[in-house]
Structure formats: structure tokens, C-alpha cells
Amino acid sequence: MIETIFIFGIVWTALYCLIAIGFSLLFGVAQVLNLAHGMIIMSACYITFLFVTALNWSLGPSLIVGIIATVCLMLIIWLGFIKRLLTAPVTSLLLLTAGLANVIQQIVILTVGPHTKYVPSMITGSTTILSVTLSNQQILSIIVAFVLVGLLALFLQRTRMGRAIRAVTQDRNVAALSGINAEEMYLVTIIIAGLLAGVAGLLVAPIQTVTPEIGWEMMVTAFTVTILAGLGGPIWGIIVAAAIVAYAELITAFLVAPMLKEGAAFVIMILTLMFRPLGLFGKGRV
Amino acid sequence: MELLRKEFLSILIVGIISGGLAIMAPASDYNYYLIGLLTSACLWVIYVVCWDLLAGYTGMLNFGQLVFAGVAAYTVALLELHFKGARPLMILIGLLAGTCSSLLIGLPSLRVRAKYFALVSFAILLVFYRITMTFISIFGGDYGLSIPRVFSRETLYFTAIILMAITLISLRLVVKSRIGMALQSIREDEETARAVGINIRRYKLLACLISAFFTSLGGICGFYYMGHVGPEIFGMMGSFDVVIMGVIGGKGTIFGAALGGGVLSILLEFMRPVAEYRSLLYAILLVVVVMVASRGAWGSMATLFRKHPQKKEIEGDLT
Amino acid sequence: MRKGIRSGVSSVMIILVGVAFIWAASSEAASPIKIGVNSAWDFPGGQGVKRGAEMAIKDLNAAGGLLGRKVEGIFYDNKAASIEAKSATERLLYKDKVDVICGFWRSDLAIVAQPLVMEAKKILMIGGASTPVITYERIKQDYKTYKYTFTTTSNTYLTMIGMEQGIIESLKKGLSKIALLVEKAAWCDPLYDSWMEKYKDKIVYSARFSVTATDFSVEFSQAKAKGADILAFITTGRGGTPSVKQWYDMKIPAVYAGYNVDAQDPNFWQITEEKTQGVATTKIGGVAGIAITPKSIPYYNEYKKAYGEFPIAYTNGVAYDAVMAWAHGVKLAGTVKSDAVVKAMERKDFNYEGVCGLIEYFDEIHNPVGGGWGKGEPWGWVAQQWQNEKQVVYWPKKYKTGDFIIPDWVKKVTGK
């Protein structure tokens, strides 16, 4: 039993990490709470479905198209909408992104339909670790998740662009003095966030089921993990936060009742917002 | 009072509209469809106007306005199903419950900033949804709680009109009073408000309680009208519709919000033949309004008709 | 000259009046029969109701209409919200003035809308909603008001009998330890309570899970640890596909039987990457490509032609039969007037052959009976099991195409 919780906890940590990281990055860098993030991931799932299942393309090209399409979607949302309201009061952005999320969801329902869609696994088969059997797809997700987070951390720490982004995050005016163009850095961040959302969608789709409702559910997850990790904190804070949420859920299912499993995430979110709005690793004002 | 005199025109308008609505019942020969539609519209106006008190005036963007209505409705439903007797008492208890539930978002709002508040309100909504879906033996799960019809349609219709009128007038008086000014200054800049001695705590909580009180009235009326309350009242769709109506109608203007609530809920009915596009259209409208006409329909019209713009309108209205 | 003009004008006027009369009279007689349909289009179940009703209306018109009149369908989306269901229903009743209302996949909406239709003394044909409240409770308690309600969807007290067949078969084969995993939703509360009581000495683990859950690692491990060899899994939610995959991946040594909406999908074998060998669920046979009646297969193919996919949700079949059964009642009564049609539909020789089965008659709570399903049995529902890419029907006897099996890998582990 303990092994089951331990191993599956890793799986869900990885998945939650993937879902949250794009959102968290954008929030950290541009202070934008993109409520449409969950829907963007959902779109990635649907795009993958369209190409793989409906149009019968093979997996490789479909994945690439899926990621590119997601990045494009993200760019459209940024350039066409969010960017124009950056100087408006915060609530406008919340309303805007919530509205966009609904638009995306409705478009999906109207075009693809409300039925559950299925995306086949990228790798089949299963492996047993510590007497717990996982599907290879789940293991792939774990590997990709940690690799991505690692790459992102490296990018932000070691590359010039990464450092520029971090400078903009700290203080865009001071960064401007060093000749860093905040606009450009935001754009780069958006592209990265889009990439992360796309990959998240592709990996989550075979494991979850793809319906129009998962958009908001993933948004809640992304938000909980991000808030728990905290604004302005290090990247690996996301992993810790995702782990806390994942394990809290599994432990609740085991010790309390499977029904209340998802309640654990809510409880964490509310407690964090009320008692430690900065999150575990956050810096700055709330 | 002086305030009443100043607001005489608004009160008169509300009275006329209410009278007009009331007459429509016998005029249409008590057509059930029409009465149902208008009852529903009155309730939406109540919800949106109450939402506006929080969002437009106090700066608390509430994504879960219907929580208050839901708590009140479920309370009354439970009382109706399990106890016989004094209906007025049941309604009173329901009102109390609904009003107090505002503290669930009111108290956290004292600690966090605007954008987090919006998400807390959303979270509270989801929590209540979960609770009603989990404890099925008490709350009926997705079937909800039903009672046979208690009040006639006409009674509920006139009640809804009266409630709407009372809510509109009360809230108008509130926002034009000192309370309203205090709330607006909180919205503009909390720090400054605190500096000039405004008790943020008291006013925020007051706004929550007032908003919840009238919303609860609407919720209870809605419950008797439907004969049913279900977890969907804690669903995203309903509360988000309130937000859409408020923003499109005009945040920060009681009548704008009322306009949004009334017009959009009736428009919903006209759109029934193309109902599948309704949600999409409303969401697009929301995006458009937020991007372009941030003061909503009412605000934009007001700006258009103002002959001598006194001050440059600051975006700050929207906070 | 003037006289000529005058008589000319009068003749024209007489002709015009005559034409107007004839036109009015013929429009009266030719005014269409209106069927109002209300369901939630954003969901597969609700979309199924709409499509089934659409196809029925199309077929009625293709056969020359009903009582010589064209049939017109008025469709409204209720977005799975009770307030929309109420206003849509009132609109159908009082604005569009329909002759009958068909619909409601969502049980809570049926509960809310039913009194409205009854108040207007119009017939309500339920296609999809299975709550016992609308038939079992209300018709019994107040026949006079609720007699206008008929359903082609058996209520949950009956459908759970179908879901139980997998357990019964497994017990027959010598398996004996049940893990009862039922989603947390109002419709299956009676099922959970009933089975907990009935099998109380065989149940080793039981749990309720959320309809949105997609991970069952904890529940499955517990079941395995307690030695369960029958996994009674009941879900209409998100966990349908993930649970089967996880059951297979985790090699839980138990037969997976119960109710799984995803498993009804004809493509489920591919969707689960062939992990679904041995999974048993129930389905409305008529829309599963099984020749329950001579109309079933043609309907199956017509549906694919019309919508580009084979039927997935069961609601389209029962909605189709709901409309057609009502039409049959109208033909028997010779009018659309509700009281007469109710009398016609209560006839013991009703004998309407639908897509989902033969309705020999409607019982006293207006549930359908006949054609392989007796009274007290879930009309239309077959219990099927996935065996080697095919959905094999093992219950009821009349439509059986094969025996219930225990999948090989489970056999190996349990030694049965």
C-alpha cells in the first residue's frame, strides 16, 4: 500500500507539475494570472486527438503540430488580448482570461462535440517498480516532466536570455536600464509557457480522458500548485508544491475516503490563500 | 431623509418599471411562459446588482455570487423537507444562513488582495458544490432537493418584482450614501482609505453582508419558484453569468448592472432557438466589453451622452 | 360597362374569400403535430436524446406523417441547468403549444420539469432519465396528476438488476470476494445500499469515488490487498476508461463487471489498447448493433449515415422509441388529445416494436415491458462482456450470444 501511494504519487506529481508550470512561469514573470491556461492545455489535448485519431496521422508529426498549434494559440491570446490590458487593473485581466477560457471551451464543444475523446498512448506496455505496475506512458510523463523542469531551471539560471527574464521578473524598470527589453522577454516567456502547455496536454491526454470539462479542472490544479509554491520562488518550488498536492490527495483517498480525494486540493488552496498567501517559497507582496 | 429626496427620481423610475412589470401579468392573461420569464429576470437583476455592490463599488470581484443564494435556498429546502410549520420562520433562517455565508468570502478578503479574492470566491463556490455532491443523503446530490409547489406563480411573480424593487432602491441608497463613498475609496486605493481613517474591515464586511442579504432573498424566492434547488447553483455557469451580466451591463453603476441582468436574461430566452451559441456569444461579449468598453453598456452610454465631460475618466473605475 | 366592372370585382372578391376560406381550412387540418424536445446538448446523453428524437420525427414524416399531418420537432437546449429546463419547458407548453414533450436525460431536470408538463395535462415521454422519482414514486402517489408520464427508460431499481448480472455470473463460477466500487452520485445510492445489504457477507472492500476521479490506485490496491476476486465497478463518469486501463496495468486479479459508460463505446477495445478483455457492462442493445428487433440494425446504420458515427450514448435509442411509442399511441387513439392517448398507451395490447425492444405494454408505473424483458426487468438493457474485440451479450437469455468468461490473466492469478 505504501509503495502504491509512493509510486503513484510520483506520477501525479509529474502530471500536476506539467499542468502548472506554464501558468506559474507566466504568473512569475509577468504577474499575469492566465485563467485560460487550463483551456489551452485542453486544446492541446483536442488538437492531438484531432490529428491522431480523427485524421489518422502518425504520432510523431501529430505531436509536433500539436505543440506548434498550442504555442500559436498562446501567442494569439497574448498579442491579441492580454498584452493590451497589461496596464489595466488586475480584475480586467482576470475577467478577460476567464472570458477567453469560456470562448475556447465553447468553440471546442461546438466543433468537436461533447463526447469523450481518446488519445492513444505514445508508448505501450507497462513496467513494475517496487511491486507496483505503471504503464509506460505514465513513466514517460514522469521523465519528461522532470526533464522539462530541469531544462527550464537551467535555462533561467545559466543562459543569457534566462537571466534577462529573471531580471525582468524582479524589476522591469531596472532591467530596462540594463538594456533588457521587457516586451521581448515577455514574448519569450509566452512561447515557453505555450510549449510547456502543449507538452502537458500531449502527455496528460492519454492518461486522463479528454472532455470539455477538464479545462477548468486543470486550471484549478495549476492554480493550487502555483499558489502553494508561491510567486517569485524558484522553479523547483513547483515540484515540491505539486508533490504536496498529489500526495495529499492519495493519502486522503487512503486514510479518509476516496470520495474526498479532490477535496484535498481545495483545502490546500483555501488554507494557502488564507494563511500563507505568499506560498511556500514566494517573495514579494500579496 | 435628504438622501431619499435626492434619489427621488431613481426611486420613481424603479417604481414605474415595477408597476409596468406587474401589469404585464394580467395584461398577458397570466401567460405562464411570460410570467416565468419575467420572474426569472427579476431574480437575475437582484443577483447582478448585489454583485455590483461588491465588484463595482468595493472592488471585490466575486466569481461566486450565487453561493449566498445557494446557501439560503438549501437551508430553506432542508427546513421545508424536514420540518412542518412556520414558513416565515424557515425563510428567516434561510436568510440568516445566506447572509452569514458571505463571511466565508468576507473574512478572507480582509487578508488578500483583489486578484486573490476573485479566486478565493471561485474556490468557495467549488467547495460548496463538492459538499452538496458528497453528502447525498442530506443534500440530494445531483438530484438536489425538491418540494411540491407552495406558492402560486402569480404570488411569486409579484414577490419577485417587489424584491427587485426593494433591492434596487436599497442598493442605490447605499451607494449614494456615505457607505457607498467609503466603499469606492476602498476600491480606489486601500492604503489611502485606511490612512484617512476609513475602517476597511467594517465596510468590506458590511458590503458582503448587504450583498448576501438581498442575494439570499432572491435565492429563496428562486427556490420556491423552481420548487427545486440543486448543486448547479454552486456551479460555475450561474455565477459566471452574473459576472458577465454585470460587466456587460456596467460595473460600478447599479442601474447598469440591473440593465445587464434584465436584458441579458431575457435575451437568453430570445436566443433559445440558437441556445447552443449563447454561451459562446456571451463569453465573446465579455471579452469585447473588457477590452473595449470597460465601463459596460451603461457606462459607455453615460459617457456618450455627457455633454460636458468634467473629468477624464480614469480606468480606475474597474478595479 | 360599370355593371361589368362591379360584377367583375364581386366575382374576384368571392373567389378571393373562397380561396381564403379553403386556405384557412386546409391549414387548420394541415397544421403540424408539434413534438417538443428538451435536453442538454453539451453532453453526450443530452445530445443523444436530441438525435434520437430527430431521427424519429424524420422517420414519421417519411412514412407520411402522423394522422395525416406533418410532424414538427421543436428542440431546445437546457444546458443541464434546471432553470433553463423550466423556462424551455414552459416555452414549449405555452408559447410553442406543443402536443407532447419528449426528453430529459438528466434526472434532476426531469424531476423539475415533470410537474410543469403534468400541470398542462400534456404527455411527457421520458427518454434517458432513470430516476425512480418520476415514475415509481410520483405515478404511484398521485396517478391522477402524473398519469401523463411514460418512459422508455427503465428506472434505476430495474437497471441495477442488469448491472448485477456480471456479479451473479462470477459468483456462479466460484468467485466469492467482492470489492464494491461505486461512484458518488444520486442515481446509484439505491444501488449501493441495496448491494451492500444483499452481498454483505461477500464484500471485502467498498468505496465511493468522485465522478471526476481518474486515478484508482488506492482503491484498487486496497481491493487487491483484501483478496477481492470480483470488482463490481459502477461509473458513468470520467473514470470509465482510466479504471479499465489501470485494472489491467496493475493486474488486479478480479473480474471487472458492473456498469461502465465508456465501455459501451464500440471502439472501446482500441481505446483501452486491448486491455478490456473480460470487462462487463450493460447497454441498450438496440443501439449497440445487436438485432434486438428487426428495426435495430437499420436504425444503427441510419444513425451512422446521419451523424457520421455509430451511436455511443444509449439515450438516442430510448428517445427514438419514446417518440415512436407516443406516435403509436396517437394512432391507436386517433387523436393527439392527451387523455385519449394515455388510455391508448395503457392498453395491454399496445404492442409497439421499437428499436430497443418490443413494448408489449406499459406497466402501472408506465415503464415498458416485453420482448425478452418481463415486468420488473430493465427493458431494453442487455448485459454484455468484451471478449476478443467483440461485445458478447450474456443476458437476458433471449438475446444471448455467448457465455460470461473470466479473462485468462485473471484466471491464472485466482486459479479459477
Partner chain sequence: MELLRKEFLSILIVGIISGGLAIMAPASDYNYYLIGLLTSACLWVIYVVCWDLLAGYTGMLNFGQLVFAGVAAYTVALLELHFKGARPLMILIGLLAGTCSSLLIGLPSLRVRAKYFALVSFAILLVFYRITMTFISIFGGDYGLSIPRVFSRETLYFTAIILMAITLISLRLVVKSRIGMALQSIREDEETARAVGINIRRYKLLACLISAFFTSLGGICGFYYMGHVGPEIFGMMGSFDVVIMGVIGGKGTIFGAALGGGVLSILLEFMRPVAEYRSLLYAILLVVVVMVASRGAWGSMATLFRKHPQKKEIEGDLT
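Computed from a prediction, not measured in an experiment: that's the story for all the values here. If you superpose the two forms and keep the largest set of C-alpha atoms that fall within 1.5 Å, you have the rigid core. Positions refer to the first chain, counted from 1. What changes on going to the form predicted on its own:
Once the rigid core is used as the reference frame, the Cα position of Phe254 differs between these two forms by 2 Å or more.
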Contents of the next structure:
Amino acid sequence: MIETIFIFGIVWTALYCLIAIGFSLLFGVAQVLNLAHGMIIMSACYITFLFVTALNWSLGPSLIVGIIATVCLMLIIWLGFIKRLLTAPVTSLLLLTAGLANVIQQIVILTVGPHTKYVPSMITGSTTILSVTLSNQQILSIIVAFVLVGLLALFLQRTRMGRAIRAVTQDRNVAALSGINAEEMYLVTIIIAGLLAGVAGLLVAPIQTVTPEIGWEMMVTAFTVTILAGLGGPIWGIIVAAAIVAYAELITAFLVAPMLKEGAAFVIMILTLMFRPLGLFGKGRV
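Could I have the structure of this protein in the form predicted on its own, to go alongside the form predicted together with the partner chain above?
Chain alone follows, minus partners and molecules.
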């Protein structure tokens, strides 16, 4: 049992990082809590499913279309809705993005249906590690997720644009005085968040079944990990927080009851907001 929890904890830590990091990055840069983030990830799952099953496309092109569609959806939500309310109260943005999440969910239900869908794996076969059998799809998910998180960290630390994004995160007024266009950095961040959300959806979809409710489950995960790490917190904080949530859910599923797995995330969120509202690492920097 210990080996199983340990190995599968790594799988879900990697996926939770990918699910949460775009959500956290957007808040750090633009101070926007996008409650439609989970539904955007879900959209990547369904778009890939439709292209593979309805249009009989091969999996490779369907995955690419799924990622591109997710980025486009993020841009539409940003340019068409969120950008217009950037100076509005936080509650207005929360209500807006929650409403958009419900709209996306209902569109999926009306076009695809409420029933469970299955997205094929990118690679087949399995591998045994420490007497625990993992599908090669799960191993691929771990590698892709951590590689993307590492590349994002390098991008933010080593590139000129990455440093500009960090500058906007720390103080947008000072960044503007330095000649950095905050609007451009917002747009770049949206594209990055869309890419990460798309890949997250495509990695999660073959591992578990896809339903219209999966978007809210991912939103809870993204929000819990982000809150635990600290809103706008550092990338390494997101990794630690993702590990805590992943292992808490697995331990709950194995030792208490599988149906209470999602409840572990809510408990962590409530306890964090009550006793550590700034998160484990405070309001850190990306």
C-alpha cells in the first residue's frame, strides 16, 4: 500500500502542478481569479475526444487542435470578458468567471451529452516500478508535466520576457515606469496559461474518465493548490502544495473511503483559509 500511495502520489503531483500553475500564474500577474480555468481544461478533453471519434482524426493532430482550441478559448475569455472588468471589484470577476464556467459546461452537455467519455491513451503498455504497475500513459504524464514546469521556471528566470512578467507581478506601476507594457505581459501570461491548461487536460483525459463535472473537480484542485502555496506564490511552492493535496487525497482514498477523496481537498482549503490565509509560502513571487 505504501508503495502504491508513493508512486501514484508522484503521478497526481505532476498533474496537479500542471492544473494549478496556469491559474496561479494568471493571478500573480493580473490579479485575476479565473474560476473558468477548470472548464477550460475540460474543454481540451472534449475537443480531443470529438476530433478522434466524430471526425476520425488520428490522435496526434487531435491533441494539437485541443491545445490550440484551449489557448483560443482563454484568449476569448480574456479579451471578451475579463479585460473589461480588470478595474472592477474582485467579486465581479469571480461572478463573471463562475458564470462563464457554467456556460461552457452547459455547451458541452448540449453538444456532446452528459455521459462519460473515454479519450484514448497516447501510448500503450505498462511498466512496473517498486512492484506498482503504472501505465506508460501515466509515466508520460509525469515526464511531460515536470518538463513543462521546469521550462516555465527557466523562462521566468532566464528570459527577458519572463523577467518582465515577474516585474509586473511584483509591482506593475514600477514595471510601467521601466518601460514594460503590462497589457502585453497579461496577454503572454494568458497564452502560457492556455497552453498549460490544454496540456493538463490532454494528460488527465486518458488516465480518468471525462464528464462535464470534471471541470469543477479540476477547478477545486487548482484553487486548493494555489491557496495552499500562496496566491501568486513561487513555482516551487506550487509543486510542494500539489504534493500535499495529491498525497492527502490518496491517503484518504486508501485509508478512509474512495468517495471521500475529493473531500480532502476541501478540508485542506478550509484549514488553509482559516489558519494560514496567505498560504504556506506567503504571497510569494513567481
